[in-house]
Every structure is written in structure tokens, then in C-alpha cells.
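Take a look at this single chain, the form predicted on its own, given in C-alpha cells.
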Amino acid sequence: MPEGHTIHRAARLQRELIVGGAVRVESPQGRFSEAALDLDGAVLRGIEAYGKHLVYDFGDDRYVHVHLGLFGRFRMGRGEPPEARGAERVRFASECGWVSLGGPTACDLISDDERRRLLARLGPDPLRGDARPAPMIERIARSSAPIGTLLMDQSVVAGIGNVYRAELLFRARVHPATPGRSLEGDTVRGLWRDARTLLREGERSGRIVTTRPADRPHPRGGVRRGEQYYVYHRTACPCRLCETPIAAALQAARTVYWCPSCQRAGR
């Protein structure tokens, strides 16, 4: 599932293509046809990214809410859009360019009240300039749930998915089963700061890289394939720091990865 950096990057790229003028809206697949007829020809005022959600503002109390989920994908480009390909739920086209969306978990026309209720359910998003970590820190401090579960809870912190969860916890030397309330405040604040740093770099580059140059087999030059993570998808591979085999287990319905030596339970 795309994590927060992918959503914010998509919003930034799409603003350059379709925001600020009248937009042709259609639903090649047909599942968004009624809403497309209502929106066709309207001016797209803005695109807001929050966590794993995108909201398109068409004015007159009309917003399109998109959540990509596991299978949602964007295609975009400049000029006239190509022929529809696959099951395209919706396509936006302006004088500058076009954006098409296929396979999303959610693609709905909503009101401003619905938009506000949606965003109110989310925790702070490290990629937003207006985000503050206090709600996340307070929720974690009160919870006996494992920190690996809390980081995947979008009501605690928005935009972190399975890759960033595993990598953030490794970089902080925190075992994913550690109860949230047993963590010191400085540790949680450190997780927030590191999330902001890594997500911002991911938004800029379009890929997730969490390893530091000194910890890679090839520290100079670009990050090579297989060198971008410390623990994610590296089950039984040697830890990059201590050579202990990386462990994995199911947590919050997803596989979490950690180093049993660097991230000792109860540390």
C-alpha cells in the first residue's frame, strides 16, 4: 500500500497539471459517472494530501476523496490524455495535462462536512507543515498496545505504513512489541522527527531509502538495489550493523521486521 510520501508526491505533481483551471472529468470505467457529470468543466481549486488520503477541491461544497489502498494507481502526463487503459475509475484533464486513477479503495464525491470528519479521524501527518506531534505522543503514552501496532494506526499518526514502521523502529533501536506507554517521551519525539526526515526525502525522490551511507555495502554513489532498507523484507538476512539474522512476525495484520540484537525486547 502506498505510504504518505507517495500521496504527497502525487499531490505535488498533479497540482502542476490540473489545478487552477477548468477540468474535464470523465469515468471511463463508469463507476464514477454520475459524479463526473456534476464535476465536468468545474475549476479544480486545490489538492490536499493528508496521510494516505487525497482530497480534490472543486468548490461549491464538492470534494473528491481518494484512497489508493492496495491496488490504486495514478497515471499522469502533459498534453492530451491517451486512450483509456484498464479499469480507469476517473480521469481529470486540463489545458496543461491529465491524471487518471484506476483501482482505488475509495473514490467518492463528498461534502465539506464529510471532508472535515474524515480528516478529524486522522492523527498528525509528519509531511504537513501544520502538523504537531503532541497528539501522537499523548496517544502513545496512554496506550499499552505495541508501538509497532500504534505506528500503523492512522488515527495515531497518518501516513506511516509497513516499510516506514519497520525502518523507523530499527533506527530508533525499539522492538516493535514494546508497549507504547513504556517508551520515554524523547524516544517518541525522536520517532516523529525521523519520520519527518525520511518521509520528506521519500516525497522528494519518489522512493524509500532508510539506510545511512556508512551502513551500505557500497557507501558511495547511488543507493543500489537491495541496499535501501535495514530490516524490511530482509528476514534471515544478517543485520547491517551486528550481523544477527533479521526476524519477522505478524503484527497489525502485516509482517513486521526487526533485529533481535539491536532491538531487544524490554530494552
The other form holds:
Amino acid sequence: MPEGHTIHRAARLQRELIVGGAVRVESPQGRFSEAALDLDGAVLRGIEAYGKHLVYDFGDDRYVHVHLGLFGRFRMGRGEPPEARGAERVRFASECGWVSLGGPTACDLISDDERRRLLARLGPDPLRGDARPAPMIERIARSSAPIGTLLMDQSVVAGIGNVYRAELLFRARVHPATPGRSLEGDTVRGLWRDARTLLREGERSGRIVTTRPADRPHPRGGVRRGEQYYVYHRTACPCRLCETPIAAALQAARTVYWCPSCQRAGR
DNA sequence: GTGGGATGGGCAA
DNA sequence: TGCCCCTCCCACA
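Could the form predicted together with the DNA be given as well, to go with the form predicted on its own?
Everything in the complex follows now, all chains and molecules, and the chain you saw is the first one.
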């Protein structure tokens, strides 16, 4: 379930398990074997998350770049790793614990140059403490593209995916088709701040929840299935605030959801 | 049991 | 814009 919060959470949990000592590196599936052979036994110096990208630093100009894509998934734990599974692209194991990766879009050994080029392609990441929103605000202010497309563009802002896109726009009462340059600067700054809030909560809990307790049927209990979103995947369901059926359309080749009444169409 | 869709993105055209 | 990558899960039979 990979939006930026998943990646930052993975980086944090994996640091405790495998950073700081020699790491056994294997590729049970075979598709990362050559690199695994090179890295096996090296000391893992750090793990960094940038948007939806994860970078493992093995020293000597060797980094492993991982992007989960739509299908990728981590498993991890303390102690000895379990029996190898069929579709396991790479497995890291230290004295403390293990990390296993399946189904990623990218899992490559890269140099520092390649790492820098990768990061240069990314906009600011709301989950990174050192990130400043100015480049995102400028890109949006200059663009005639719809804000729903811009929020999904990783070179504008890094880490937002299809769920956060729809939910951020609902919370801001902004229609996804609104051209970037017709938004007020305050609205865009508000989107950045809300992205930071929601992504941080997602990073902590490992789950995306965007509804405020007051807008849920059971405000005091835990967040039940089907109550965590305002609009995402709720086509034709009544809006939680005004009962208008939620609308859906393709935007940037992905389905975007919105409330036609709460989110007024921009020009 | 099975098949389609999914929280992504690079690439060709 | 559409195709491909290539895995899991759930709705449906």
C-alpha cells in the first residue's frame, strides 16, 4: 500500500532491524543476484526515504534504490528470517532482524551520481523535515494543469498518491479539475500543510485515515472499515457532509473522486 | 477456483 | 495516451 507514508515508515522500522552492521544480502528470486553477491556482508550505513523512493547506503558508492510501485511489498521482522518464498526479489538479514522485498517496480544497485539524479527529479517531500514547499507552490502557480494532476506529479510534490490526492482536495474543498494557477497561494500552502499532517499520521499508524472523528458514524470507537475516507473509492456513496453522491473520473490516468457539491469546479 | 482491479511509474508513440 | 511490469486480494461464481 505504497504512498509516501508507507515508504517513510518502512525506512524507520528497517533502520532498527538492519542498519549499522554487516548485512547478508540474497535474491531468492534471482533477479537481483549479481548485485546481491557484490553487497553480501557489507555494512549498511543508512536508509533514506524520499517521496515514494527508498535508498539503502552500503558505502563504497553503492546504493540500493527501491520503488514499490503498485505491487511491491515489504515483510520484516526480528530474529531469523522465515523460509524463502518464491517471488522474493531481495532479502536483507542482520544479527537483529530481516527485511524481505517482493514485487517492486524498481530494485537496483546505483551509484551516488545516479542517486543524485533520482533526487533531482523529485519535488519537496512533506514527510522530510528539511523539505521546503516553495518549489511546489511555484510550480502550481505557473501551471494550467488541473490540481488533481499536479498533486500526483512527483516532480511537483513527492509522496502523494491517489488516495491522498483525492482526500487532500476534499478537505480543502477544491475541485480536482481546478487549474493550478487559478488557486490562491494560501490554498496551496494549506494543501502542503495538510499533506504533512495526513502523511505524518499515516507514517505513525501505517494506515491512511483522513476523516475527522466528527464526520464518522462512530466517533469514539476505532476507525472502522469504510469510514477512513471522505471520497476515495466512494463512487455514488453519499458525501459524509452533504449527502451528494460522490463523483469519479479519470485524471492523470487514475481515478479521482470528489464531491460535486462540497468541491466547487474551478476555472 | 478465478479474474479483474489496485495506494505507480517508465516508456514508446 | 496506452501499454507493460508482475503481485496480492477480494468479489463473485
